[in-house]
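Single chain ahead, by itself, as structure tokens, in the form predicted alone.
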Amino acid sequence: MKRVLALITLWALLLTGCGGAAAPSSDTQPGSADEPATRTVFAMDTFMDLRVWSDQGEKALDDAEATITTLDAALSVTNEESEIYALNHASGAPVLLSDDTFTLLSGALALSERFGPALELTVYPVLRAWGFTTSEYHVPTDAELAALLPQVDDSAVTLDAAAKTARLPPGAEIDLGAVAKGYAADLCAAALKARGVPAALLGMGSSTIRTIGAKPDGTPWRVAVQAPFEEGYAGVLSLGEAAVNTSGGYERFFEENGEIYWHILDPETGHPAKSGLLSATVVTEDALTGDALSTALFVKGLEDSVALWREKRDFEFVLIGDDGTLYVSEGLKDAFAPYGSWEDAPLEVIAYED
């Protein structure tokens, strides 16, 4: 219930000054240039809320929903009919993948290589050992982790672009959950643009937002940054067309003997990443890269994240330190505003050069 209420509040904030702040309906509305067509889809273990400003709104939402449900069915790690389940249980044999799944896997592996050990798709067996895939939480022993960590190696995944097949070493398993919602957002955006949709707001769960075009009333889109481990928001981003992705320890965690264990793991240790950050939000052109980046930055921590940003300069960020400090990259200094109880929090703008 807490997650649903957070989503409703988020959409109220996103839609301020844009035709009302009510929670989105589960029914499709016709849509126009002035009023959005709306739909809520449950997929990838979250509620996705789609809003489209277009006289093609209903057809566009049909396209988006079909894209999401098809991808969800292909990528599930627990559905025995899915492509990823087949890959994970192929005992080293190559598995034929659909075009979208192959494109996502190859793109995600390229991002894994770019971000080094901070992002590993093959961490799934370790994630499962902690119980994050089943909610049957458990702190693994050092011996359990030592037995699993040798399988965490994305470089061992073999792709055949001509045959559209993938192969894992026996015992290895992957999970594309860290990038799936971002990729779904990008595919939906492409489908909506193919319909000629000029403006849309795609909420792919609380961690992934994708905007299309300009907000119909001419004002910027307002995207909230969740406050870690509390109700409400730490800040608001005012943006044009963009992808906004957030990773944080507050998204899924359990507590045992007074210690909090969250689901974002450091692939090198097998333990929850303790980098000095409580959340990492990134703004990018595409949501697939943003999904991967937000996870990687959360694992890397402030210093390495800033170094990557200064080197690449193809994304912007809002990082929240475990001491409550807000770190905002220079490119967002005029787009980000602290919100509510965070208005008095320490805020540091990170410059492009020291």
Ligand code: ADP
Given for the second form:
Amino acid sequence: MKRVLALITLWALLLTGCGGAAAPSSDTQPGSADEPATRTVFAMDTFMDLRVWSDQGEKALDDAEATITTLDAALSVTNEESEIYALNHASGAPVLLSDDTFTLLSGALALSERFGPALELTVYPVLRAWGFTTSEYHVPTDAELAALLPQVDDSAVTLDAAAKTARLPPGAEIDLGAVAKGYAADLCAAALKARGVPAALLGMGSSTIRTIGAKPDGTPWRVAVQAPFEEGYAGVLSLGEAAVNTSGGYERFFEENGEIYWHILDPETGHPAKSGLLSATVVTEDALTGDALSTALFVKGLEDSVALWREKRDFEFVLIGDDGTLYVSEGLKDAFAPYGSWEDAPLEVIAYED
Ligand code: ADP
Ligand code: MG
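Having seen the form predicted alone, the form predicted together with the named molecule:
Zooming out: every chain and molecule, the one shown earlier first.
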């Protein structure tokens, strides 16, 4: 852990506000058999790297970029023109949402109900108290947190599906940061498929990767799993069409008096979630579910994550414990290969049955 901590400052510099890294051997780097059309988009506080294998490549990329830009403008918590800003400042009044924002919000609230209290979109006022919204970090007092925690309650968000409106109790605010990149990936995938694109790799920053179709050269897509608080990769996943989402404390954090405070909070305490995990990577069919899940598993920790997985088995995971152990769910045991120095790390395959 000492060596790991020594690398933190450098890594923080590399990661602040940007994603898009992946293992040299993974498909998030150039150099595949057939040349894809590529585009980099800066949105949602990260660099997105889109690759499309199709004779419709440029038009498909235009569609994807427009989709991302529109969604980013609608969901920003700080942009005074955004739909979420309007919702957060409506003092309890219902606010009309666009179709995509309404669909995302209702999908995300259903996921927060399933994974709660690990995932609470209404945790935003607490995130602000820590300075994660402005990067002016500070450790809030217990009294500050105690005053904010009653507003953290996703069940108090009211939706009207017929009117396409949402309403928050006065004082409550939401942030879709935990799910926005996943939903953006799904919307882009739908836009590309509507153009008949057979194969694409969407890197919505390094924490959300969505593959479409099969890789043109017939080999599996290779998606890297970031090594937490280190430069480099803990492993590589070989996959068909899938969504891969990772949540980790290393993505955004600050240090005060020797203690590390990161941007994923435990909504029950208002403190950064210290569940014994350094990162949670989830493989799912759709990226919205995966994005919500990776945040939720990071908060839940190993035991509760495994219990959730065994309930439905509708996702697979790679969890990295704070002692450096890799926990790989049974469905990924052949797809996941540790990488570099992580080949020597302890690896436990978690079986479907206890
Ligand atoms: P990233 O966006 O860094 O790839 P996540 O998908 O895990 O990672 O989302 C983290 C973001 O979600 C935080 O920056 C914050 O805006 C928000 N957030 C933090 N903790 C929670 C939580 N427990 N529930 C819902 N949203 C959260
Ligand atoms: Mg997430």
